[in-house]
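A lone chain, given as structure tokens: the form predicted on its own.
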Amino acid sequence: MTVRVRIAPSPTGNLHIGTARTALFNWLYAKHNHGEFILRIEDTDQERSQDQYTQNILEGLKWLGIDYDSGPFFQTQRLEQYRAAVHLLLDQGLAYYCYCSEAELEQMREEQKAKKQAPRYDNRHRHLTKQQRTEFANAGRKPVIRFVIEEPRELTWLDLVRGDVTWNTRDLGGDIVIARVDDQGQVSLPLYNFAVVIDDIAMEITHVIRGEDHIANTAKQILIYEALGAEIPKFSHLPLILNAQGAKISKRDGATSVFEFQQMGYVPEAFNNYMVLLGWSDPNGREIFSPSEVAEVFEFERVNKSGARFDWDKLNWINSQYLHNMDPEILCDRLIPFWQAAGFNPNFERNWLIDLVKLIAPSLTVLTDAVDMARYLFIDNLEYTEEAIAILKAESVKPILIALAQALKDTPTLTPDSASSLIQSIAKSLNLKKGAIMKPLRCALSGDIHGPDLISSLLLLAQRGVAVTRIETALEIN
């Protein structure tokens, strides 16, 4: 048997971190078993589905490097298959037309609420006669199609994450709506629980891997598989992603879409790495690994049953590890778009940019950090912190800056060794310690008392031809 799994996002919003993690776990399982991973877009919610969200999903999966073997398939292009399956169930008496009005359903719910009962459909139209259906139709009532749920019955299936799961059909809310009917009396687009089964049967899905919030849906879907005489796939329900308080993560907790994490400066390698750890643990105890390395050992026995708490500190640490160890050429290409978005013009010589990347890489946590870290190296009009201004205004600093400016003019070609010697020589001539030279030099070059390695910064600014100008501008403050 060839393992066939799928991810089936709805294009009603941007690619969510929960959907992305589910996609990753499906991809890992397919790779581990030399199977196939399929992408299906569940776009039957025509009121909320938008092309921009479909594009966001496709771009998000591409950014993450989660490639699929076939697809994307769209539910809106499969209407005839859904209609055929609906009519098959109608002909077998396993589905029926329900003409209940919204007012009747609301009254039913209110009565159940008053009796402190769980809301459910009471199946009142399950056995309508042909004459009753005709009367409702003549009265202008538009029906829905409901699937017959046998009660009472206990359903038990083996979940690859949770073991045996049992669900009583009495807790499914009565006969469920599987499709709506249009003004011409034709079956229109189906509802989720029905369409997903028809799609999974057609695509020969062997394993359904999704979040634990679908467990109740699984019970309903198993009944539909049985009614259609189809083979039931194996199910795996992943733990939900929770916030620090143990509640399901939401926008109130910060970013929730993959696009937002991308904009915040996380790299896909690190983001994938962290998502794997949201619910799975490596048998070798590793915390840093590539998707291909995980695929070699991925099994559902290592997936946790309890919710996975999102830890920003852990994500930041993992991301920093990738940035610190990334090839400077690759990191440079990742940083350029962020510099451009900040209004910088990084069209300098490639070697200059690579030296800049090497300078700041050890201090990066996310890519966006490189904007503030490198700002003083890109901009022409330097801004000074209050602390830097205070140092530059000191009378004792003026001769230091004058000496630095002259020495740099006299040294047209600057190297790390010559720059260090230059500073040491000025310190000796002014009878000062080297540190007394370094602090005002940093303030003059960067406008701050803190920053990356000073000698490297001096070299980069000298290569741009602005080091002397920076020092002379600082003299005006003095």
The other form holds:
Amino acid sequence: MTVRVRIAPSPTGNLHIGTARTALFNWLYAKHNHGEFILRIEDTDQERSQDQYTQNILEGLKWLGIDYDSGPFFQTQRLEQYRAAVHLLLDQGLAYYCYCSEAELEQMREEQKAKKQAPRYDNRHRHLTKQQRTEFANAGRKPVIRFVIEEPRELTWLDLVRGDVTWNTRDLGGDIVIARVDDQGQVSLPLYNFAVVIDDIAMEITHVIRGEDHIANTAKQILIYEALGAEIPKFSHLPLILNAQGAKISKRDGATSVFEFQQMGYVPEAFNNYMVLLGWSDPNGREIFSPSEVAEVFEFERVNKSGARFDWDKLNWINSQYLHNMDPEILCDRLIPFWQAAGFNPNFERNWLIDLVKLIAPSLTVLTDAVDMARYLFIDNLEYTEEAIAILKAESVKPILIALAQALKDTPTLTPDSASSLIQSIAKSLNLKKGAIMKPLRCALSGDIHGPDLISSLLLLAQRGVAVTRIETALEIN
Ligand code: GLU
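Moving from the form predicted on its own to the form predicted together with ligand GLU:
Full assembly next; the chain just shown is listed first.
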């Protein structure tokens, strides 16, 4: 049997970290079993679905490198199949037209609430006669199609993550709506629980891997598989992603869409690595790994049942590991868009940019850190911190800066060695410690008392031809 899995996002928002994590786990399981991974866009909620979200989902998966073997398939292009299946159930008496009005349903809910009962549809239109149906239709009522939920019944299935899961059909809220009917009386849009089953059957899905929030849906879906006489796939429900307080992660926790993480400067390799750890642990105890490495050993036995806490420190640590070890050429290409977005003009020589990347890479946690770190190297008009101004204003600093400017003019090709010895000889001639030269030099070059390695900064600015100018500008501060 070929393993066939799918991710089935609804385009009602940008690609969410929960969906991305589910996609990744599906991908891992498919790869581990040399199976197939399918992308299906569940766009039947016409009020909430938007093309821009479909695009965002496709781009997000691409950015993460989560590739699929077939799709994207769109549910709105498969309405005929759903219609046929609805008629099959109607013909067998396993589904029926329900003409309840919104007001009636509302009243039903109110009465249940008053009796402190859980809200449910009381199946009142399950056995309407043909004549009653005609009367409702003639009265202008618009029906929906409901699926008959046989109850009470204990339904048990083996969840590959959670073991045996039991659900009593009495707790499913009564007969469920599976499709709407249009103004011409034709079956039109299907609802999620129905369309998902029709598609999973048609696409020969062997394993349904999705978030734990779908467990109650699984019970409903199994009943639909049974009604259609179809083979029931295996189910794996992944733990929810929780915030630090143990609640389901939400926008208020900083970020939830993959696009936001991308903008914050996380790289896809690190983000995938981190998402794997949201619910899975490596049998070999590794924490840094590529999806392909994980795919080799991926099993549901290593997926946690309890919620996965989102941990920013961990994500940052993982991201920094990837940035510190990234090929400078690749890192440079990743950084350029962030520098451009900050208004810098990174059209300098490639070698210069690579040297800059090597200089700052060991200090990066996220790509966006590179904006502030490299600002002094890109901009033309340096800004100074108060501490830097205080240092540069001191009379005792002027002769140091004059000597530095002169020495730099006298050294046409600066190397790390010649730059070091230049500083050393100025210290000697002014009878000062090396540190007393380095500090004002740093302030003059970067406008700050802290920053990346000074000699490398000096070389980069000298290559841009602005080192001497910076020192001369600093001399004017008083
Ligand atoms: N469209 C559903 C969602 O986005 C799919 C759930 C499933 O995988 O069945 O939650």
